[in-house]
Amino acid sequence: MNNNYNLKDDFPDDFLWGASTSAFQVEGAANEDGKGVTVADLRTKKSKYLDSSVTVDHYHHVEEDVALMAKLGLKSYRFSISWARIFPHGNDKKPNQKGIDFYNKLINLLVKNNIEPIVTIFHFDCPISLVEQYGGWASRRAIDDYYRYAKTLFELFGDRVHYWLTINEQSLLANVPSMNGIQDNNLHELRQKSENSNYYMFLAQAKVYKLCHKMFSNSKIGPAVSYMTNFPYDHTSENALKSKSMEDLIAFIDMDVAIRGELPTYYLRYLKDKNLVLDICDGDFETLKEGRANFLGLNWYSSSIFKITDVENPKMLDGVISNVEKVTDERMMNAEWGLSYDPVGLRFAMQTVNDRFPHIPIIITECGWPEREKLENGQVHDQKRIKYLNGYIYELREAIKDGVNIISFNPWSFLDLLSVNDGMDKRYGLVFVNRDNNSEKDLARYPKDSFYFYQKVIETNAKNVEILNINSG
């Protein structure tokens, strides 16, 4: 008798291993070749540590960085297209050539390395233009925008990129509305039009979904969701409510209305509960069930505990994560910025999601550990980064035995750089950039010791992981 039950053991042969970064954040150029300006551009301009003109100088660097994937080994590269280098002002006449240029560059080096493009059409850079002309996002006029930026990415880049990604964490972008560069004194008011944000970017992603579908159908299509496991404190029913409220509303909004079509239950009665009304128009519903997605993208750190308190979330608006306090497992290694090393974690997520949406395929677009770091006779010893890698690559493998459909594991990020908040602190890289916060210095790239980890990962299709003690610190 065959007990196998057909059941998958291992990666695939074709699985897509990668890395990730998003264009404000590494190419610099800020003010070159015609480019925009965004609202991440300016977000970064009021950091006390660098912004986004030079960053770690990608732009500059394109034919170099490639080189280096190629050495990983690259199957994949998961990276933006910045709006404002194709459309300075979002919605141009004409798109801008020297950005075509740039990507064009970006995107046969790619290919010709055998690396598959996985392309962000909208990574937190909306052109401040739109928000001048018309509130950007929280304007129906967006819509429209987006949908040509998106068509002329198609036309101008379809025939190589068969994985594109709509909008990056949309439901974050939602939740802190000045990321789209939206702002009204009234909190009320703030969040109807972030909420009308949300829902028109819904509705843009689909219009975009049904257009890859129409010209390409055998290309992949779908959002890259911020996706934070929670576990409540205590374990009381409350705490486990309200975890399960937070995964809802931040991450499976997304999902349900990508894979299903429509607005969840749960979302209309969280408006129906705080007085908020969307802008629908006649043909919307339809829009919505006509258009979605054919896989996900998660960007899955870390879980996360949290114990209900009376104190509101000064970063984020009332209602979705407010009025709780998360909290430290000392039992876990911590990173300083709040993630935690959880790789059983990323395996509950990912058999949540597929008892969710069975069998749906999924792109890990980031996932990766922070750390202050120092070049030291040319090396980086990231022994934390390897230990991270080797323990969720591990716990993804389990998945795939559980059934889970992973094609691709893109960790953020390939090279070290520019977070807004934390400049060149926060190190994410396989790659260390040779910069800081206050001078550009020669910015050499270093492969750092998990550069060569993830080369052998990626060489012997993970057959070098091996289970570690997943607790300690």
Contents of the next structure:
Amino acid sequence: MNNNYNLKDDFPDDFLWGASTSAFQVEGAANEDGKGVTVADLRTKKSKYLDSSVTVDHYHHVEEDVALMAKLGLKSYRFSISWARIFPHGNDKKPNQKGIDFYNKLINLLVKNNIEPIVTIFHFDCPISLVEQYGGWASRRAIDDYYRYAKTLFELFGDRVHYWLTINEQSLLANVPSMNGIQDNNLHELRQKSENSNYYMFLAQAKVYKLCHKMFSNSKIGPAVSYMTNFPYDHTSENALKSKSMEDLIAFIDMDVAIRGELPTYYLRYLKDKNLVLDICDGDFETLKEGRANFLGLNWYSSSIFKITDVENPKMLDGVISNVEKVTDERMMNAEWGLSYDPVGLRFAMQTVNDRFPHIPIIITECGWPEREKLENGQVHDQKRIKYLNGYIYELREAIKDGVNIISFNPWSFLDLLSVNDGMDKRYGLVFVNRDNNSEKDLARYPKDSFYFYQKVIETNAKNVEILNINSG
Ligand code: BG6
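Now that the form predicted alone has been shown, please provide the structure of the form predicted together with 6-O-phosphono-beta-D-glucopyranose.
Following is the full complex, with the preceding chain placed first.
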């Protein structure tokens, strides 16, 4: 009997074990060396916690941080380039040399240490000048400026960067338009602007996918999609349909357009029902068809359970997330901020994506466990994060054995950083940074217990990952 079904038994030898961050959350130096102001800088300034001016000062600790990555044994590092460090106003005539120097330094250090750079072109930090000039992503003009910025990055760094991520969590930007600097007092107008911004982001990425394939035959490029598997609260078809529709409109839309090159019909139905009209021009649909991603980046943290209620979610715009309640499953390990530990959910998610896009290469671009943490005698005993990583890596191996083409895993985050909503209280890092919301302290780096666990994972290709007892909660 032939048992060779061409299935993998384990993580492949060239699996990219990595870790993840983003520019405004780690770099600091927000006003140094010519960097322009971004929407993210202004949003965090309004935060009651901490802004982006210093964060964990990676800009001035870059050698030390890459040395720690090398000690950890990382095979890949996913980070973002700050658009406003390269073009301070988003569309300046010439790029900013000091910004180029910083990323050259970082990329060269990574390459020297055999760490594959996985570069996000745009992670929540639109240059504010573009918003002032023409409304930023609410205008079609953003397509050309994003294209020119991406082309500049390809020309500057494409000889050493082989993995590119176009936009981080586009659907979040579309559903929370203020994250792109888009405002309007009229809710319908706001939704209209925001859906057009979503459409322009699709077109901009399609052009950039096409350009990347033209410039480099061996590079991979795709979106970094926020994907949270939704499970219905009960067996009713009504709850199941609502959960699925939310998953389509919040996560699969970004994957469907990137891989299939067209707007999915569930999205068109949504627009029609909400009386929203996209700014479609001649040639747009050809543009979408001609530029496709050749892998998917997925930010997958946990699953969620939803049931239909009358409660409106005030944070998101109406429509996609209205009239649902998120239900906590108390049997799981749950973090303070609503994330839960669901390793089997990750395997389920990987199968779902593979069913929809058979054999598509997948990079887990984010995945992580948040905690409030304190340094005790130079150590941080983050046992829950170790449990989370162990369980998720165990189930990733199962997904690979199922035939899912997962090529890299980049937990969030390499080091503690500025959380988008909770400052430094909410830590995700494998490396502790000695500062808090009120004081910069000495910004010293201390590997946590999870750092040493993950180091062993990388060293042994996950042989140290223990069999998962799914009943252990
Ligand atoms: C993802 C983002 O949405 O989640 C990251 O890409 C973010 O930038 C991460 O930090 C965790 O969210 P938060 O709100 O805890 O920082």
